[in-house]
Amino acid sequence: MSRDPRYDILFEPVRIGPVTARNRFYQVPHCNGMGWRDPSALAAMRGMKAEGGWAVVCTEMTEIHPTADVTPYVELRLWSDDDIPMHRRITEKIHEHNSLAGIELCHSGYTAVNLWSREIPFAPSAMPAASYFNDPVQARAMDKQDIRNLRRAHTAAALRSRAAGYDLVYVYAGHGLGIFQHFLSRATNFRADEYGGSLENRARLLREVIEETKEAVGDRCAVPVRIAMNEFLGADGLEPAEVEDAIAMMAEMPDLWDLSLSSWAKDSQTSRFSEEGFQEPYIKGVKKLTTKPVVGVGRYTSPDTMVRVIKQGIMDMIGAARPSIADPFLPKKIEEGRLDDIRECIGCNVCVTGDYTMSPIRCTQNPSMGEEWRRGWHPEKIRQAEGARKILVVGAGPSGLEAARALGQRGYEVTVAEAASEAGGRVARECKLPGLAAWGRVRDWRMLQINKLPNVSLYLESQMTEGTIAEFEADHVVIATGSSWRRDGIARHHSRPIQIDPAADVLTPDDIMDGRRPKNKSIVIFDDDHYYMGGVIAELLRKEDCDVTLVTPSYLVSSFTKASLEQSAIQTSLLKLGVEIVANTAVQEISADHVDLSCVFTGNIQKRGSSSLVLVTSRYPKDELFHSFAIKTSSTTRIGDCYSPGTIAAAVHSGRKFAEDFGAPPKDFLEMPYRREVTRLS
């Protein structure tokens, strides 16, 4: 297959200062939870993007000095020359595939709490430091010497970047995380000297640093500026019109303008709350202000949309973080005319949770993400089968489909038996809930790939039993039968079943997804799961004109989604819909005519009148078939939620892991299951 001529424009080279990108695909800086701790894994991940056709591949934010320490987050560091070899490993991996390597130098100002370095944070003006844990730390106001020192530190880091082999060296004023944005914004700059007050004064430091960075590296490296177009604070902060005025002042100074929104939660909105291209209204006015290339993001996965934004003059290069994670080979697939093979991002932000939990990046769609170095996984390739084996996969949910797809790609004969009338398991059910339609891509992509494999067969409405499995005479059986939501209330708060009157109207998310509805219009949802399900069920029932009270033992609704950057959007949406939220509270007892709620701190009880109840607590693995069959044979494995209920991303990873490991010599429990980067002391 060859490229459709409609997409030729996407493969035109773009000049960026002294360097040239071979096409318009630009992997913007993005965090990944590996950083300075896992440099080889990070380098392999970035190199995979370059192999997949991204002409520019950038790092995450890179701390330039000990006063820029964002611990506990694990980003890159370029504090001294000692860090250069780590960065050189990254640039070498990117250059292997003829791509440009970019580094996002960053000083995070008052958002760098310096927990590791124990330096005192500084900012344009004195203010409390901003951190995930509300650390009791304040940033001091910078004096003129501090500003000079910051400029010196940035220049030193830029020179180290050039020495490490980078082709693009960023000046970062975006996402509320860059100190140059803090100077630019009225929300954080209250100075009365030449660095405060008017827009020209607030932009002074940014101008100075651009000039100094260009002078330091501009003969060989391009200097992009990443800037926030909107802080969503109204006149109290940056708004598009004022940012455009600032850009106009500096229009030709940098070699590229990289446009973002602030904060990160606004910039990386989930598919639950935004569509592809959602940033276009904020960035479309910039191209008329500068002759320099402009790059922006918007979770673009459609090549037709990419062509449109180029032809409409909204941007010159297609920026991507999440789509490049879901499919590092997206550019190559467009170039080779394989559009239906694109593994489209579902916008769930599981990738972001890696950074927030200080753990290696993961992806729901691409289970090889973060595993390129430590497990040797590749998003497009897998080792060939070792001998002819006949494998039966019971269950066509996310783990079963991924296992079948990958085993089929290896060359094994695979049969998938699914009891339901459609494939997808929990994905097929959950993607019908409000805001989760894009999640169906997990099923759709795998089904399309399976349909291309002549050695993989899928049978729907095929309820398997111990007997029918035995009759199949497979060489190996994979049980991927998923999980079901518990009805007894056991989860994090309750380790023993809640006392429930048999006459009470109690449902689970499974009941709701099956089409059942509470008997009463007054409904209490008890959410002790703390991910997306409780909030989604509340939204669904409220939109069906029910009076909904969401009770949670946590201090926030869907509290884990702080790590996926959507908690605030979820709680705001529910409050606007009229959902009553009762936090720090647990359902203690369920009677036929009332519910007892208890304060998680005091234990004080309040009674709620007659209500139906939806328990969103924890899940049982549906492993009965495994236990009934596995005792008769050692050639049986359970995967995904059937093994241990978790995220969809975990289920997909489980399927890929089984396919990767199948046929390999078994490892002892005490063996390391993957490589890790260890400093050996002599």
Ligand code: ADP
Given for the second form:
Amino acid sequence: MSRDPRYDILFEPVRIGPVTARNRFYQVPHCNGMGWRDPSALAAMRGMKAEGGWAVVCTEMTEIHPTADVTPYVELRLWSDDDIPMHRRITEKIHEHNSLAGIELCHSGYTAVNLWSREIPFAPSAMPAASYFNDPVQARAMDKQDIRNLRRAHTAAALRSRAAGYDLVYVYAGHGLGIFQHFLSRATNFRADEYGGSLENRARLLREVIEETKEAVGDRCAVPVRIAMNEFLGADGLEPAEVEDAIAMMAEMPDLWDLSLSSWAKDSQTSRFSEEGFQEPYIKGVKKLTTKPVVGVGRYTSPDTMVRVIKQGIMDMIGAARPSIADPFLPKKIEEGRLDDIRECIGCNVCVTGDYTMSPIRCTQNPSMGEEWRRGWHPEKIRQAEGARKILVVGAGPSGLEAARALGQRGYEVTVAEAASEAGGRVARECKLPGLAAWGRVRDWRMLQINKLPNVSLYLESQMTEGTIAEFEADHVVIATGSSWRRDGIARHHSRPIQIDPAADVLTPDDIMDGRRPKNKSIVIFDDDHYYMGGVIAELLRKEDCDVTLVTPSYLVSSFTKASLEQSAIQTSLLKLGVEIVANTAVQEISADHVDLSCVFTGNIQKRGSSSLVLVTSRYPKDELFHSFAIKTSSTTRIGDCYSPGTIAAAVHSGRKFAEDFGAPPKDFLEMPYRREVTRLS
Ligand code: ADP
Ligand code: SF4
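Would you mind giving the form predicted together with adenosine-5'-diphosphate, to go alongside the form predicted on its own above?
Expanding to the full complex; the earlier chain stays at the top.
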């Protein structure tokens, strides 16, 4: 197949200062939780994007100096020449596939707490350091010598970047994380000297650094500027009109403008809160200010939309972080006319949780993300089957579908038996909940791939039992039967069942997804799960006009979603909908006519009148079939939620892992399950 001529425009080369990108696909800098700790894994991941056709592939934010130390987060470092070989490995991997390598140099100012280096953070003006834990650290105001030193450090890092082989060297003023934004914004710059006050003064440092970076490396490297178009603080911070004025002042100085929103949570909005192209209103005014290429993001996965934004003059290159994570081969698939093979990002931000938990990046749609080097997984390829084997997969949820797809790709004869009348398991159910429609893509992409494989057959409405599995006479049986929500209240707060009066009306998320509704209009949701489900059910029931109280032992609603950048949006939207939030509290006892709530600190009890309850606590693996059948044969494996309930991303990964490992010599428990990079002693 070849590319549809409608998409030719996406494959035009773009000149960026002294370098030329071979097409308009631009992987903007994005974090990945690997950084300086896992450089070979990071290099392989970036190389994969280049192999998949992204003309520009950038690093994440890279600390330029020990005063820019963002510990505990693991980003790249370029503090001294010692860091250059690590970066050279990255640029080599990107260059192997003729893509341009970009580096996002970063000084994080007051958002670098310097826990590792123990340097005192600095900022345009004295202020508390911004950090996840609200560390008791303050940033000091920079004097003129500090400003000169910062400029010198940036130039030194730019020269090291060039020596490491980068083709684009960023000046970063985005996401509230780059110090040049801190100078530019009246929210963080209260200086009275020539670096503060008027916009011209606040932009002075950014202008100086662009000039100096160009002077240092501009002969060979392009110098893009990444800038935040809006801080969402109203007139107290940066707004598009003022940022446009700043861009107009410096319009032709950088080689490219890379536009984003601030904070990161506003920039990487999830599909629950925004659509593809959500940044267009903020960035559409920039192209008329400059002749330099403009890059923007907005979770673009549709080539028609990409063509539209280029033809409408909103941007010159399609910037992407998440779409390139979910499908590193997105450009190649458009080029080869294989649009239905595109694995579209679902906008869940599980990728971001890797960075927030300082662990290698993971992706719900692309289980090979972060596994390219350590497990040798490829997003598009898998080794061929070792001999002919007949495999039965029981359950067509995300784990079963991914296992069947990948085993089918290997060439095995695979049959999937699913009890329900539609495939997708929990994804098919959860994507009907408010805001989660895009999650259906996890099923849709896999079903499409399975339908293309003649050696994989899927049967719906096929409830399997010990007997029917045995009759099937498979060489291997994969049990992917999922999980169900507990009804007894056991999760993190309660290790023993809550006392529940049999006359009380108590439901679980499964009941809600099955269409059952509480009997009372007044509902207490007890969320001891802390991910999205409690908040989503609160939204659903509130929109159905119930009086909803969400009780959580945590101090925040859906507290894990801090790591997916959604927590603030979730709590804000629930409060605006009129959901009552009772934090630091647990459901203690459920009677027919009242509920006892207890404070997690004092144990003080508060009684609530007649309510229905929804318990969003933890899940049981549905593993009865595994246990009954596995007794008869050792050729049975359980995967996904049936093995241990977790995220959809974990279920997909589990399916892929089974398919990758199948047929390979078994590894002893004491053997390393994958490659890791161990620092040699110096
Ligand atoms: P996972 O996240 O591990 O993929 P899910 O809960 O999403 O798990 O999917 C499990 C699927 O298995 C569901 O679609 C369910 O209908 C199906 N299933 C459960 N038990 C059986 C069974 N005995 N026979 C066939 N399908 C089953
Ligand atoms: Fe998209 Fe979710 Fe994958 Fe991130 S983890 S790239 S948001 S599908």
